[in-house]
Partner chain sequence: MADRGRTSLKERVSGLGDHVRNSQVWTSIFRPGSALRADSGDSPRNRAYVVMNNVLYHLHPVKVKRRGIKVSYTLCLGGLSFFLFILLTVTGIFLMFYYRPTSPQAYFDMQALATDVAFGQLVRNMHRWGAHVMVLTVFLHMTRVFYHGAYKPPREFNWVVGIILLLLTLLLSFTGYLLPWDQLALWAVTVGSNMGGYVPVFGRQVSFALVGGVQITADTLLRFYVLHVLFLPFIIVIFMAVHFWRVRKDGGISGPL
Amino acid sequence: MADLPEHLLKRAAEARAKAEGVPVEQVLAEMKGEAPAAAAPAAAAPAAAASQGAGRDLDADSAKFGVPRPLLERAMLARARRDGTPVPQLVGAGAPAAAAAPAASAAPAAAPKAASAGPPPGVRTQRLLTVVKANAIQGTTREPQDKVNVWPHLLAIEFVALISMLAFLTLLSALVDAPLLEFANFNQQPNPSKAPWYFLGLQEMLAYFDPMLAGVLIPGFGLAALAFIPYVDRNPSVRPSDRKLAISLYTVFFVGASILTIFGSFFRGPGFNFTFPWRDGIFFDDLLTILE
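Show me the structure of that chain alone, the form predicted on its own.
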């Protein structure tokens, strides 16, 4: 019993002490084969001889100590090989399994050494070849994405652009005057009478289309189309190569509006007739005021 693991001995001793009502230390000393202080050393030898001669009932020991029979048999065989003593006879249900033990004990002194070359009968051993480090189930590296956070990337750029434009307008207003024209005189109307530059595209269309079409329908459909763009164009990509249709439509709209504004500003003279600015001059009061 001394070859059993300490935790098994302790568990068996606690179970037996609880059943018999004796101290755990006494049961542990008895299971380990340690003689009590009051007993003489010679008293253990006759008991051991009697136990070896009479045979060992492992089934009774298993029920008594609460230890499985295979563990008791392995401990008994290991202790016999270590001490070089004969293996005791086994009685009970497990006697045929250990019938070869007396024959092995009757062998010469070299028999225990030969038995120690391999595991005891009925014991299966396993050998660990190598330790393989397990890889992570989920990858730890992040794949690059063509997205950035609004703060600080986008808002920082917009803030710098806002400050730059404010500084430019402040400097321009300090260096260039933009005086108002004289009071309007209904008896003397300017010729040509042009709208501000941001409305000159619409005024230019009045030269080609009916006022209802040029002033109401076309601008109305244009504003409605701009409002519906986020609901129609659902492409999540931000690459120009994936947004060819949207870029083409915006380019056509931008170029068309720019041409109409340029024609209305520089190529329209008295009576809003077509003229060449390098031949007849520029008929645009706001622009002439700024240039002067």
Second form
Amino acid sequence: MADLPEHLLKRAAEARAKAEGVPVEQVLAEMKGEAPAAAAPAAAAPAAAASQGAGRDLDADSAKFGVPRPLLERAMLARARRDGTPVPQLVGAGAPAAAAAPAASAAPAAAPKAASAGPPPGVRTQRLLTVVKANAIQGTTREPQDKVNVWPHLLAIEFVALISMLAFLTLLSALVDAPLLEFANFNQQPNPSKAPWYFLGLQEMLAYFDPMLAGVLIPGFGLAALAFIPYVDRNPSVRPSDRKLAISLYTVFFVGASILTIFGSFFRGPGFNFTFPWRDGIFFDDLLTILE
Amino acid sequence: MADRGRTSLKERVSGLGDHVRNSQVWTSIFRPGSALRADSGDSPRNRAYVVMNNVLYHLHPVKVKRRGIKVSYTLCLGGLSFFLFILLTVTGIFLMFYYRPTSPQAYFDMQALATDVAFGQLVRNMHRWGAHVMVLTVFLHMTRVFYHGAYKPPREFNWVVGIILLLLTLLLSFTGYLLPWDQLALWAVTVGSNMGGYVPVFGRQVSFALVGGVQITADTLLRFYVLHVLFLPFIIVIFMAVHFWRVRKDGGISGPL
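Moving from the form predicted on its own to the form predicted in complex with its partner chain:
Full complex below, order starting with the chain above.
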């Protein structure tokens, strides 16, 4: 409450001044004073009830009920205005000059029911209870970061990468033709017949294990294990020194898959038997046009 | 002195250029930030507009972490995978004009691409080598992300989407492998799809549905063709959209180590 924006405070004061018929400066001064404007009048009601009758010592009441004095004062004035009774005489120091003014202007509310009939037309009576500082709905933490514009910093990099890849592929395609063997013949299986290179690791495993294990269980569970990595690895750190196990396991997977794929591609000859590429030649059909 | 009051040809030409670039038609086509606009220029405002006001670039945020975009950090692998996908789409559409997924026309069309079609062999080569490179870049992208721990919260699910994208990439490559309809295609796919039959419980059924029978026939060619040019691209585009969207929502490129 302490750091209400000035313009909100002013707006609230103006509305209240209009509703109560007192000068804006006075309301503003009241609001800026010791009293928090948001405190509910209901809380002060018992105090106000207790303070009926002439000659109230608000300072004493304030100490007794633990309610700030300005609130008691306001409640007392409001009650007097509602009931059409004269404002009780204040006893003690600091009987405010402000107390007199609202009392004088309470004349329109002389009829007991008049006040409860609502505010005069055209007067807004909502009041500012509190200002809630807005937070983003999605919890993004905003820490100061060293940021740069995407254009040109990122787009330039992407453009160079893209052009380089295009140049590389065009050059490769100009130099090396994609293979095209004889017409598909169901009756003549080439020896060896190999899967596409990215499956050659699996085919290589077929040479060691049961097809059920090598062709289904290992790749199936491997893929599932890959997908579940983020939910299994509960270690929040991203520093390599904190992630020795995770990095070791992945490296084993990466190197293992690479070795199996290279082995299946280059070290397997007719009958998918072991061979040395430098002795018997390479049996890797995708590269046929270079090999020939 | 005598020229005072007359406009030179140069002024007229540049005046015409300004007139065109300030016209309603021109400014309605080229949004603020475009280098083709009269008010283009290097300012923080225009740098932001370049990204915000372009349908392609606004996959990106306006600003990114300086250290996140270092080439030594990302190696551009994700972006290159995406670029290769686009390149494969473009070259693939070209090839579709000259290819019939039936036996034996498929094989003849491959021969015609090499001999009759202008740039046919080059485009086919680019399609094939690009596909191989894409499998590599997607796999290496996954490896890069793992070593950076970039799958950790809040990015767990995007890693899963990435695994699905890897699987879809392999399936796209595999279904494309059969299409030349030569000995290499036929028997490589035979070896590959035989593995599917070992899958317990429903392996035979899946294999039967994919191949369109108990063994590869000309029907398989049509099936793989539709999977390759329509079904799988459709699916992978959806997952790619989720993948890129999540990159943004999960806080952009992950921070350096």
